[in-house]
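Next up: just one chain, as structure tokens, the form predicted alone.
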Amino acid sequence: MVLCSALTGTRATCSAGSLRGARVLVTGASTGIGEQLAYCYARLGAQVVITARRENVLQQVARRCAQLGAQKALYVTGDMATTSDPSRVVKFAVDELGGLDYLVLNHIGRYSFSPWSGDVHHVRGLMEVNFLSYVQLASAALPSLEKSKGSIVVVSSLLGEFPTPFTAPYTATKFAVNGFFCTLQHELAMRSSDVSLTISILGLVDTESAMEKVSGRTRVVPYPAGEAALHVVRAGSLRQKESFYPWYTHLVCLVRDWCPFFRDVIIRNSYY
């Protein structure tokens, strides 16, 4: 009980003024957590560029961002499976906003919630979208972020720290993301860079995509996407190295290596 209280009782808040006018690029912003992230930044008066594959949906999200108070609300289509698109998207944001203060990496590729079928091609494609494009986006944005003393915010998953059944390709990509960006945190600190890097570890969130995959298959309770997005925005604005939402994700990471036999039994019994 004391441990849980300690994990949940230090909820700092970010003021609207801290993000007013901030130049933000959010990937995967057409639906789910990415869409909610865009709305959070808009409400705080940021200048927002959003990207995803579907232009018609991006138009609607950008329009809503403008209504919510974004100083700018722009969009650029991009397919993160295409190797040239990450750099192009960053260039658009830098050119249109005059620089970047926040790069928020959130997009993910399609995957099924099922036992691994042996499809290596799918794993390779998902790695391109979920991991390699993150590296490309960060690489392209770093020069601008160095100038602004800005931030990279990586939306990751508990599955990148704590593997479970039926998500092998997705889990592999998230382990890669966490490993790369944790290493980059060290390297930025070692060269005294003013760029902060936040990795947000999220548990099950009630996005439409997630619910379609796990509905009727797990006993894990989903948490609201809007709250998850606000948590990520807050963590990035406070320049935290890592953050966890909901509260149990931090506890799970802390105790994951205790009693591995019972841990694995609990994991397997949490699925139908």
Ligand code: NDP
Contents of the next structure:
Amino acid sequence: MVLCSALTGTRATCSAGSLRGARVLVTGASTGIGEQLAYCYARLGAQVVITARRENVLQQVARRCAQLGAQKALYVTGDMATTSDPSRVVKFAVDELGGLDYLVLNHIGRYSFSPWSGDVHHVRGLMEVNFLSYVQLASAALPSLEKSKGSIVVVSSLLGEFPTPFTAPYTATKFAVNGFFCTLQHELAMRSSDVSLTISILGLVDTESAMEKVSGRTRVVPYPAGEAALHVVRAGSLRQKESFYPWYTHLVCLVRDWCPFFRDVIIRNSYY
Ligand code: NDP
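Condition change, the form predicted alone to the form predicted in complex with the ligand:
Full assembly next; the chain just shown is listed first.
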């Protein structure tokens, strides 16, 4: 199957099965990469449920998904800082779509790009949104995914593999996400589960929220959100264990421990 039509101006191919009619839940889909993920799935004719907190924005994204070709485009509001909303959101998707083929975990809570201030309360809150809700969503969706031989797709970050300054709370949550879901990958494989789990490691992407934080503070070049989303959709549909976007993120992970002194000098000179 060719995924090159999923994004105007972006060409990428894959040989995965068709996503037409696939039942997909995308979290954090009101803006940024999540919004672009929703549009990719929509263009490929999937049935999409999107979620985030802001209903008026979700409404617009769902309408656009319908225009782009989604077989179904529904939204459900949910606050992933609460303990009840993750399972309620999954139940909504499973009930409305009659099951689930893809759970795409993408949302993140707000954080600032600054030296750690000592605010433990913020770290705890961010852990709830960025990590614990992912665990709850996956746990609620697994029975349906087992039935459909479906997939969990985790949108993660290079910062979950490779710490840099000014993002301590966020980095901690992404390390937790990577650790938890890598472990789950082993366990799914050891019990011969048909559920695939993809962890997509992304570098800097030009979403509004990311650019607001780092603009003028890093030499790292951002990559386009639409292309990042297409990469994630493709990796999930190919049932890849892990994927890296853009190219340099894989290289960074491979060489990070070769020369720690120079690595740290380079990192500290990449931010100001
Ligand atoms: P955005 O900040 O653009 O979007 C975050 C999304 O999460 C929004 O839809 C927001 O919607 C939703 N959200 C925020 N708080 C909550 C909450 N409490 N409950 C439910 N939904 C919530 O993020 P990006 O698109 O930049 O990032 C998306 C993913 O990509 C993240 O997992 C991030 O770690 C990863 N990534 C991004 C990179 C980048 O440079 N942009 C780099 C590496 C990884 P609403 O406010 O309506 O709730």
